[in-house]
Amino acid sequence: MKPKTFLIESLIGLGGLFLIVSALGIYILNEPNRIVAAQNEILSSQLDDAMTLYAENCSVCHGLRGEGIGATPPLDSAALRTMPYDDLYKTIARGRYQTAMPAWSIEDGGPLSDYQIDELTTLILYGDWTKTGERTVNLGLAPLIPFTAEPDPALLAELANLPDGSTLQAAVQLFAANCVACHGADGLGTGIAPALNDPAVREKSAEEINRVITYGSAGTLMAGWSNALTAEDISALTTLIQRWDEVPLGTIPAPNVPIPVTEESLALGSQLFAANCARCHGPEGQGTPRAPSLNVKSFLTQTSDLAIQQIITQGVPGTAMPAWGDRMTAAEIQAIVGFIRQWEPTAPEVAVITRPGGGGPPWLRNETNNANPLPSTGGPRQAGQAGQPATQTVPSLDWRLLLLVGVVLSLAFTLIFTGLFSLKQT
Ligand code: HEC
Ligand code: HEC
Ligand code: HEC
C-alpha cells in the first residue's frame, strides 16, 4: 500500500520537474528568436513614427511617396539605400548649404529630434514607400500644389505698370519657385504655412519679415532662406509681401492637382458625407429641393478639387451651406472632396434632383424623375425622411429578422422538447 502511494507520488513530482524543466529549455532556446521579435516590433514602431514624421515635414518638398517632386530629389531611390547610416543621418541633420533643404536637428535650428532624425533615416533605408504615401493621404498632408507653379504670363507683364514693378515681378517669380507649395496660390496659406497675402501680415516691418524669411522660425517648417536666396531676393520678397494687396488675384494660380484617395480615406468621406451631407445634397449628391447636386458632370468637370475643398471648408456665405473649416479637419475634408471626386466617371449630364419619395420604390421614383423637380405633394422634409431609411432598411431587416425568428425558434422546440423528455424519465 504504502510504497505504491510513495511511488505514484514519485512519479508526479518527476513528471512536473520534467515539465518545469522543458518549459524553461524551450524558453532559453526561444530568447533568440524573442530578441529577433522584440527588434523587429521596435524597428515597426520606428517606422510607422518615421512616416507620420516624413507626412508631415518632408512631403511638401519631395512627394507624396517619397517620389521627388520637380526639382526636388526623390527619397525611395535605390542610391539612398545604399547610401552608409552616418552620412543620410548627417543630410537630414545638417540639411544642403546653398539649396531649399533646411536643417532639421534641433541643433542646427531645425524642428527634429536626433531620435526622430533616426527614425527618418531608418525609413528612407528600409521604409515601406507606398504604405508612406497612403499615411501621407491619411492624414490629409498630401501636397496639392508642387514645389514650383507657374506665374500667369500676362498678369505677371501688367505688374510692370506699378510702382517698382520689377521688384514685384522679380517676387512672384521668387514665390512661385520658392514659397507656394507652403504659403499656397496667390500667398492665400494652405493646412501647413499660414497666408502670406493677409492684412495682419502686412501690417509688420520690413526688418520683421526680412528676419523671418533670412532666418526662419525655428521649431517650424519655415527654414531660413539665407542659403538659397540672395539678399536681394529676401528684400524683394518682403516688398511683394508688403505689398500683396497690389497684385491681383490668380497672378500666382493654383494648378489643378488632384487630391489622392486611399481605401481608408474614401471609407471615411464616404462616412462624412452619409452623416453631415446627405440631408442637403441627397444621399448620392444627387440634390435635393435644399441644395444642389453635386454628383453631375457639369459641376465636377468645371470644379477642381483644390476649389472644391475650399467651398467646403469655407461655406457659402449667405446660403444654407454652412462652413466646415471649424468643424472638420483638412483631412476630413480632403476625404471627403475623394468621394464625391469618385462621382465623375458615372456622373448624369443632368442633375436629377431628389424630391418627396426619391429615395422611395422604382415606381414612384420614375413618377418623380419625369415630374417638375421642384415637391409638388406633401412636405419635402418629411416625405425625404421617411423615405429614404425605409428604401435603405427594409430588405436587409428582412433576411435578418427572419433568421433570427427561425433560431428564437428552433431554440425554443430544443427547450421544449428536453424539458418534456426528462419530465417522462422522472
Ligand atoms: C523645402 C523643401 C524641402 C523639405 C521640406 C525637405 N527637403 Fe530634403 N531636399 C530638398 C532639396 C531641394 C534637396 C536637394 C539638395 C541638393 O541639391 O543637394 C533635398 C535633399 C535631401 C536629401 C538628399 C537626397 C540625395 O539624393 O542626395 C535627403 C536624404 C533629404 N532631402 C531628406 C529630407 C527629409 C528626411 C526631409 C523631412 C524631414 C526633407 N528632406 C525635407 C528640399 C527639401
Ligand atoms: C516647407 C514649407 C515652407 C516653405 C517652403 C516656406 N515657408 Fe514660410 N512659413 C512656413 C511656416 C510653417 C510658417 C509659420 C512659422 C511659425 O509658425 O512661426 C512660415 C512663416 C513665414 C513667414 C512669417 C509669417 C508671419 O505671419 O509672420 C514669412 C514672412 C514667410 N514664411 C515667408 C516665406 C517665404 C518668402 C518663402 C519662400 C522663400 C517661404 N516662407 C517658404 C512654411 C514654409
Ligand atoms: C443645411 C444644408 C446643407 C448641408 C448640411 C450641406 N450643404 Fe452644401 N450646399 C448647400 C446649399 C444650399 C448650397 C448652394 C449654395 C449656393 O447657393 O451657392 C450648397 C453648395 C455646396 C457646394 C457647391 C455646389 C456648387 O454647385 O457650386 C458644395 C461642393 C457643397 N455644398 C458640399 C457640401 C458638403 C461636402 C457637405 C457636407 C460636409 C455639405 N455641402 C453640407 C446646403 C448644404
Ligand code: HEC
Contents of the next structure:
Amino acid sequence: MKPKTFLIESLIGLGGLFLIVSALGIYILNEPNRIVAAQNEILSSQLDDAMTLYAENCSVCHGLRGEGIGATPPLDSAALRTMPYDDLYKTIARGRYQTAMPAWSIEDGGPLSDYQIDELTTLILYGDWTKTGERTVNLGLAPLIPFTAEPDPALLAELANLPDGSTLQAAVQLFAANCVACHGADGLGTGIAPALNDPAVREKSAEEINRVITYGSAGTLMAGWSNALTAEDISALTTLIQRWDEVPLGTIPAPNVPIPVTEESLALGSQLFAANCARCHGPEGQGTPRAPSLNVKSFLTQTSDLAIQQIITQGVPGTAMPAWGDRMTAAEIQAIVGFIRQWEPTAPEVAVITRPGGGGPPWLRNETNNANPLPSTGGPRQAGQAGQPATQTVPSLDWRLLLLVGVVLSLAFTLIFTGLFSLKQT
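Having looked at the form predicted together with heme C (HEC), could you now put up the form predicted on its own?
Partners and other molecules omitted; one chain follows.
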C-alpha cells in the first residue's frame, strides 16, 4: 500500500472515530438531564394519581385544598413538607391511635395499596394543592359543608340576660367558628356528625363532654381540640351543650355555602346548561314563557348555591321543572350551579324574558355562553421551595439520532474520499 493511500484511509478512519466519540460524549453529557427528566415524569404521574386519591378519600376531613377542617390538621403545611418520608408513610398506612385518622393500608384493614400510600405521601411532600383542589371540584367531591357561620346578632345579645350569659355568648361564637361545619346549625347535626343540641347529650356529665371535646372520639371524625382551643374555650362549649335548651333556635343559622368552581367546571356547566336548560330558561338564563329567569339580581342574591343545587336535583313539584338528580351526577349539577352563579355580578335588576319570534325560539338558536375564566388563585409552588424538588429544563436531544447522524456522516466521508482517491489514481 502506498504511503499516500494509507494516510488518506487513516484520516477517514480517524474522522469516523471522532464523530462516534463525539456522539457518545454528547450522550454522556446529556445523561444527568435525561435522568432528571425521567424522574420528573414519574413524579408527575404519581402526583396526578395522588390528587384523585386525595379527592376520593381525604378531602372530606382535610379540606378542598389540604387546608384542614376544624381540628383536623392541614396537609398543605411547611412542617409536613420537611417531615421524613417514612414518618408520613407510616401515619397514612397505620393511622394515629385515639384520633380521627384511620389506617389506610390494606394490611391494617384499609382500602389503599402500598403504592397508593406512596403516591399520597409524595403529594404531601411535593404536591400542588391548588391543582389538587381543582381536581377535587372537577370530580364533584368538594366537601360542601359550612365551615363557619355568623350568629344572629339580636339573639346573641339576648343570651346576656341568662345566668352566666357571657359564657354562653362566647360559646355560641366558638361553635359558629369551629363546630358548625360538622354538627350543623344550632347544633342539630349533619350527615357527618351527630346533633349536640339533644336531650340525650345534655344528660351526659360535664366531665365526659369536656373529655370528648378535648381528646376527640376514637373511630369517628371527632378530633381532639386541645391543640386548637384553650381549656376555657372547651369549658364554655361544655356549658353550651348542657344548656342548649335555653338558647333560642336560629342563634347559629346555616350559612350560605358557595359551590367551588374551576375553569374546567365552568366550561362543563356552560355545555350542560346549553344542552339541557337553555331551551326553557333561555340561552343566557333570561327566562322564557316556559320557565322563569335565572339571570336576574333578585334570584341570584336571594337563592344560595345549595338551594339551586337542590332545585336542580329534586325539581319543583307542580311545575315543568323536572328532577335532574337521576340524570346527572353531583359533579355535573354543581357545574351548572357554578355556571349560573357566575352571572351574578352582571345580572340585571329586572328580567327581560325572551319570547319566540324573529329567528325562531331561543332554544333552537345556536347560542351559548362562554364560561368566564376564574381569576388565578395562585399557581404551583416554585422549584426550590421547602420540600419541592428543583425541575431542570431538559433539552430535546436524542442521543440515538446523534449517533445515527455520526455514522451516516462517517460513511459519507468514507465514500467521498474513496471516490476522490479512485479518480486520482485513474
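Numbering follows the first chain given and starts at 1. Because the structure is predicted, anything quoted here is derived from the model rather than measured. We call the rigid core the largest set of C-alpha positions that still match within 1.5 Å between the two forms.
- Core-aligned CA deviation for T303 between these two forms: less than 2 Å.
- Once the rigid core is used as the reference frame, the Cα position of I124 differs between these two forms by less than 2 Å.
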